[in-house]
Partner chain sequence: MNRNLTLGIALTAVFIIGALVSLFWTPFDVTKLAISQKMQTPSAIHWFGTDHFGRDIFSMIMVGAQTSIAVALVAVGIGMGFGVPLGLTAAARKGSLLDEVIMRGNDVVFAFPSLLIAILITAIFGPSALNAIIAIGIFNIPVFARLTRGAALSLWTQDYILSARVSGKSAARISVEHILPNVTNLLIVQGTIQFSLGILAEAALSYVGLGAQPPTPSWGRMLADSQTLISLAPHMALFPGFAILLTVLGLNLAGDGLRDMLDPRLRRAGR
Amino acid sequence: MKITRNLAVAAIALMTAMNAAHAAKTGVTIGLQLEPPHLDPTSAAAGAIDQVLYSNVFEGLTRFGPDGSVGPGLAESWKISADGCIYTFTLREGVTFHDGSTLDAGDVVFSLDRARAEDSTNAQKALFENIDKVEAKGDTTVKITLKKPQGDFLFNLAWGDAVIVAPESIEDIKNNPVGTGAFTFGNWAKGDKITLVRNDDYWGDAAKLESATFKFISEPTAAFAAMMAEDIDAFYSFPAPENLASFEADPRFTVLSGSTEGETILSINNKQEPFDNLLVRRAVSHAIDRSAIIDGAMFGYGTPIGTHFAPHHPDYVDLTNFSNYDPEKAKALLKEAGLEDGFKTTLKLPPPSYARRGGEIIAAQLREVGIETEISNLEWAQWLEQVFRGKDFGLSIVSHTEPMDIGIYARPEYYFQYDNADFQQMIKDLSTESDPKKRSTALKKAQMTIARDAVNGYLFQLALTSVVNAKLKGIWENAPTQALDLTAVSWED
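Please write out the structure of this chain alone, matching the form predicted on its own.
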């Protein structure tokens, strides 16, 4: 009798322990290398903001799916006028912000007018420049009138820069983001982590996770240790590709190897001497050995590119031959430019390992043709201040992870300061073109133009290699946008 009772007690204890272990898996901890500078996706270029907040906390009228398609978001439907200039959106009913206020058409008007205002700090303000006016037609109807037809307008509205915010909460949005998404903002321990909590009043399908914590681990060795110790459940875009084989051999983990929208480039300041000379930019492009960079910095993960366009896009053109590795040609071009003895410049690098590791390799390659670089390793906020906003750099390395963003080359004020009136007209014409064949032709011509002008050194398309607990399901393998969408992530029973 005593034995039976002891067995029963042991069984109960075991079941309790198992239930406790199961209960502990209602949340998730995700490792990220970069911490956001603040929490407003509508006023900064940092992709780290979207990684944490897009779709999870903030939503737009439309949204990206895991395959890159654009579908309904806060707008359940829309109609487009025959001339392509008027979009009438019907908002979902019963949607509330996390502070309890109701989403209505006025919030959409406020958000889009704020994004396109003259004093807007939105990093992608150009997405909204074709909007003529935004009007509320009742509580759930929004009419957007464009200056001219725009084939990619619904696509643009899915960007993190176009999420809908409320005027009541805008003052403190950088520290206390209030959106409509499946998770609410919990807290931010700066320098450490951000925690989100499930929104039980969400208008759509409720998140399966009760909470999500984003843990910021900048050092690749620390990321490896944290993952191996199972202190974190996944590391999104794992920063140490040399360790991926170890995870692949460990049954506790799954390695996801997908594609991103991230064109990794050697950014060139086109207005700074001597880079304002096309011959010099071409010399730089021929001094770069992409294969050595992909192998040395990324351990073979990455696809070579010769222009600013994703290789998985159907309109991609392989233009790597325009900037093939040819150091002798690079030296000849420098001589033609009057720089036979070379020159010195700066190479300012943000924190990601592809930039820091790639920077050392590129510096050595440039040195071989006579270009000496002074390397500065910057934190993300410093990079944004000095390079992106201040344009105080000669060279830099960064991955542009925004989807379909070749249009940035039509903005002379953009940080690499390429100013080509013909290219600007190409992008203007493209924005109003809806015929698929003509759009394809225009996109190919645009790719060719920036490759010939050697605007930047085009390196590789960033691969997305994430390490995930084998029991965690729903993490996107590919990254059609910068977001880490957790709305459908769950633990396997």
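Heads up, when I say rigid core I mean the largest set of C-alphas that superpose within 1.5 Å between the two forms. Numbering follows the first chain given and starts at 1. As the structure is a computational prediction, the values presented were derived from the model and not from experiment. First, how it differs from the form predicted together with its partner chain.
When two forms of a protein are overlaid on their rigid core, residues whose CA moves 2 Å or more are considered shifted, and residue 460 is one of them between these two forms. Once both forms are fitted on their rigid core, the CA atom of residue 203 lies less than 2 Å apart between these two forms. Comparing the two forms between these two forms, the rotation angle of the smaller rigid part against the larger comes to 20°.
Can I have the other form now, the form predicted together with its partner chain, not the form predicted on its own?
Single chain only below; no partners, no other molecules.
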């Protein structure tokens, strides 16, 4: 008898608990495909580090907003000298790191000096190349002197690689990151999840969520199942575009389709025969049917591009017509190049589905004009070894996800090996140009140059498709940088 009553009490208690949990959800679980290798955003390129930590745990002097604009972060305001070489930042008062130490100008000097030091392992050292010196003027004023005027300096400081760290906690940053953000680092169960907890001493508006868990699920099928079972509340950058239709049809979920900085290109080895011939590269560009690739590989998610530039950028020029799908023209160009019988080349594909599926489609399209490709599917490590470092490839497909990365075309040693002195000069001039109008003109000219030279086959801008619980509000739709800012995310009642 007693047992029965106890059971009943337990059952009621359980039900109440479940109801309570249902009524007030204060945490969020977010699925990510890749797990960070460690937790120091200032010493690795891995996007997963920034996705977990950017703005949540670490902040920089300036920061990206959801629309990609750059605004004040830890720096409340700044002044730029007339010659554009001296930036004076005023830091916010009363900002503390999660370990209790106060943020002062010294921390900024330490962070930036550490990032640009000779032995620094920062993945984006180029961001800081132009800095001549960083000085602390009092507790809350930092003076940065540049070697020459730089138009995008504030933009550079907003990157995850430029966040402010403290000398007190730098030792163990890879396992126990201590920043100034709205969340403190909680726990990392390696191979499974990372937990963040709300920072109640945050200088700005406190986060609405009490905690956030990032769960790492690499398998698309498992991601689909976890989402459907509501084990996770959102999956950032859902890896299987084919499943998005099922989510869209389900009222429990919202599918966010935003833009990313990921230009997906058919990389061409510009130094390898016969691709060293412009005619051949142009033939390739006309042999590609972008809409079939977007439809077949991405299930319709993606924006066609005609050059290496993000379509949502104000200076973007739509050059897709310049390399429109025209197999007859492609054949004619090949004939002009003396290759009317076609040729054989290699197509080396990294693991993401855009590459594997896109590769099969492109191989079929190239076959139509007489170009035979031998496909090899590679793992990332092999791809980096053979294609990116070894430059042993004819064609490859990859998405370049860094923002504003047209500068890679000015690096002749970069894996697609485009070597054009005029273009290199253009980028060099651009880096010192701070007049917005002239920058815009120069950027447009740069886009047209690489399109005219058909350096690579420009396919589409990767869409950022995230699946989110319909009641969860405030997840960024676009990805101006690798970030998953949770400070404004909340549950709708």
